[in-house]
Structures are given as structure tokens and as C-alpha cells.
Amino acid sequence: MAEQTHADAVLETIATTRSIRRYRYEDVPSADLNKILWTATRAPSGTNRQPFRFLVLRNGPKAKQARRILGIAFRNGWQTKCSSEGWTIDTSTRGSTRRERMLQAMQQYVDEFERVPVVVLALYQRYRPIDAMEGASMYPACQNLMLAARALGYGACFSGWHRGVATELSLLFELPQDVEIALTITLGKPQGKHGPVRRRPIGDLVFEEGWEKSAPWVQDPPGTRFTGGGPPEARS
């Protein structure tokens, strides 16, 4: 019965992680962040090199410059984003629909981005020519660090909009040069809270003996949640 108990709190907390823009303006103690980035180092990797690192931006004086370059980069990507996919925010409404309310969280993320508690920069450290695999040794990390956060009560969320001015913050560190960022992750105690992720149904995504051939065992538990928002074809 523990055992069970054990196994479905794991399987409560994957399900429930979503990613988290905003935060309370509160640190994050070092023991709490010491065990959430103890938990991201144990991800498996290809032959177990472990090629990821982790560089935390905290208040330090190097920090505090980094951020005001990321939060520059961040409002920019968000500007482009809403320019070239028509996305407006109305903010008469007060967030009467989730996508509204996605959109102001997005706009609260971006706006306040220097403001976040933590911000961690996930460091590839390359050991073989660039090639469309590599992210494998990198991304489990960065989902068990997402999973840990969640797991204490906090909150994280990726982003990729760093790479503008990916040479700045690595003339800023001093990188070596086999040294990638790949992804910009924002950690701190969520406004909000958790709840259970809205997702695209798994008849539409799990499969057996070819594509789009669905498996007569595939289901989704009672209450799944399904997803209002991302691209068109996404929608249910």
C-alpha cells in the first residue's frame, strides 16, 4: 500500500507540472535550490558523459547584468511572437477566458523578467559536432529540475529566448567555446498554483503498428483536462 501511495505521488506530481511565469518575489533558500539541482544532475545521458551544466543567476553583480540582458531579450521575443501570430491582449476583459489569461501571465512574465527569483542558464557542453541528437543528453535534466521544483512547491518554465544575445551572456561568463546555452529556465514560489495540465488527448498521440493507428488499450484516467490553446491542430 505505501509502495502505491509512493508511485501515485510520483505520478501525481509529473501530471500536475506545468510551466510557472509567475512568481512571488521571494528567494528561493539554498538548501531548496541545492536539492532541485541535485535532482536535475541525476538525469541519464548518452553513455553517461553528462555534458549538461547549470549557471545560476542570483543577486550577484555578473547576475544582476545578465538578467538585464535577458529581460530585454525576453520582451523582445515575446513582441515578435504576438506581432507574427496576431496574439492581442485585451486587457479589458480581466482574463475572462484562459487564453486571455495565459496571454497576461505571458506579458507579466516578460515585463517582470528581472524580477524573478532565480534563473538558471542550462549549459551544453559539446563533445561531437552539432547534430540534431544532442539535445537528448541535455533536455531530461532540464525536465528533472522542472519535476523537483515542482515536487518542494515551487515553479519553473523554459525558454529559448535567450539565444539574441546568447554571445553577450557568454563573453559575460567567459564560456569556453564547445559551450552552448540551450534553454533559459526561470524557478521561484508560483503566485498561483499548480493544477492539472491541459493537454491534447492521448488517442491523438500514442499509436500502435503505424501512424495515426489508434491502440484499443489507449485512454485517458476520468477528469483529464484537455487543451484549449496551442496551434489549431492542437485544439480539441
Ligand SMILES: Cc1cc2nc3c(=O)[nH]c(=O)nc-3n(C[C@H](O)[C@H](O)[C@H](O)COP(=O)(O)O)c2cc1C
Given for the second form:
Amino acid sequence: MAEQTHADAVLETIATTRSIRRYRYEDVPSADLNKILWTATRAPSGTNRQPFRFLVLRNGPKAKQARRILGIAFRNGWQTKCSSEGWTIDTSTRGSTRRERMLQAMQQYVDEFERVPVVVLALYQRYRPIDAMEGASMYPACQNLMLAARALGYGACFSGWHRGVATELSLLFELPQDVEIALTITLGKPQGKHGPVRRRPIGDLVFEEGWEKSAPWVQDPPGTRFTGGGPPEARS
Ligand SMILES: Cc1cc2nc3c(=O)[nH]c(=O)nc-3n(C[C@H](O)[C@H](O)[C@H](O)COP(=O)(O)O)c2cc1C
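Provide the structure of the form predicted in complex with this ligand, given the form predicted alone shown above.
Zooming out: every chain and molecule, the one shown earlier first.
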């Protein structure tokens, strides 16, 4: 077998950085947490303003309070999503389809939210009125966090289910008026393995010379896994 180059290893890390929602309930050592957050904070931003801040919740008294607040919000968020999509989840046996297993993982994620090893609130400090680029200088830092976590054998997941309790959390942590909670990111050692991400074929997403004009040089590498967009389909 051909030797894996450094570039191959980096690219494989990117292509296997999936959302991880099932964690081993063990602490993340501070040295690893430092590396992950250092990498996050090296991300690019418009004019290098670095409007991102990260509030880490481990086991401190306010962290415990915030986890309780977030746990309720996550369970409500997921319940609302299940009702609107008409999903029912049977957790008594391991799901036989990818869709069933995904729904079960989601259920476990929200049910056990308070036990997630580390929760990171990704904060955005606004420096101009809201505009269409809002968040664009925030998400590269969050993706850096995910990639660094993956590289060190951890897994992470983004979520927006803090929205209903953002005011409560802002008060708890005394966040300034110009600071928003952009994302909640959970982090820990995965219970299972990181598989490859599933996306659409590259030809659906990359064009040349015009909208939906295929680029003759694009091809997915062997073994690429695919999926359409949106929630998992009933048959998958
Ligand atoms: C902006 C953003 C918001 C997201 N919000 C949630 C969320 O509220 N709950 C959740 O479980 N996953 C959330 N995700 C994770 C996506 O569902 C996930 O990235 C997508 O389904 C692809 O799966 P993968 O990351 O495993 O490849 C979010 C991702 C992004 C980028």
C-alpha cells in the first residue's frame, strides 16, 4: 500500500470530520482543550478583526447551571423538530437503518446533554450593524475547532438550540450587549468511530464557467460516500 503523506493525512482528517453526538463521558484534559481552542482562534476573519470568542463550560458552578438550562432547551428543540417532521424514535433496539441510528443518536444527545464532557459557547462580538455577512467571520473559527478536535481524537457537534435560552445564558455569564451566542459546540471523545462525511457528488456542487456548467476535471475519489441534502430519508 502506498505510504500516506502528510497532505493525505490532513485531507483525510477534513473528510472524516463528522458531527459527533455520542461521547464517552470522560474529561477532556486541559492541554488538549488548549490545543483545540488555540487552533480555533487562529482562524481567518474579515480585516482580521477576530470577532469570535469562546466560552468554555466544564464543571464549574456556572457551567453546571448553563448545562441544565441548555439541556432543557436542547430537548425542547429536538422534540419540536421530531413533531414537525413526524419522526418517532424507538430506543429499545439498535436501529437497523442509518436514519434510525441517526435519530437514536440525536435522542441520546439531548437526553444526556448535561453529561457532555465539554460545551463551548461560540460568541460573536458585533462590531457593526447586522448585515448579510454576519457570522461569516465566526464560522471558520468554529470549523477550525472541529478539525482540531478530530485531529486529536475528539468529536464535536454544532448546534443552534441555545436560541430559546440565549437571554438567560447572557445574563448568567454577564455577556456585553454587543455579544451574541452564535453556536453551541459540544465536545468529547466519541463513543463510536468517525466515518467519512456524506455529501453530494462534487459534480453537483462545483461548476466552471457558469451556473451548473460541469467542470470536466472534477471527480470524487474512490470510496466517497454520498447523500442528498436535508433530513435523513425514511428508506436510508
Ligand atoms: C450552522 C450549523 C448549525 C447546526 N445545528 C445543529 C443542531 O442544532 N443540532 C444538531 O444536532 N446538529 C446541528 N448541526 C450539524 C449538522 O446537522 C451536520 O453538520 C450535518 O447534518 C452534516 O452531518 P455531518 O457533520 O455529520 O457530516 C449544525 C451544523 C451547522 C453548520
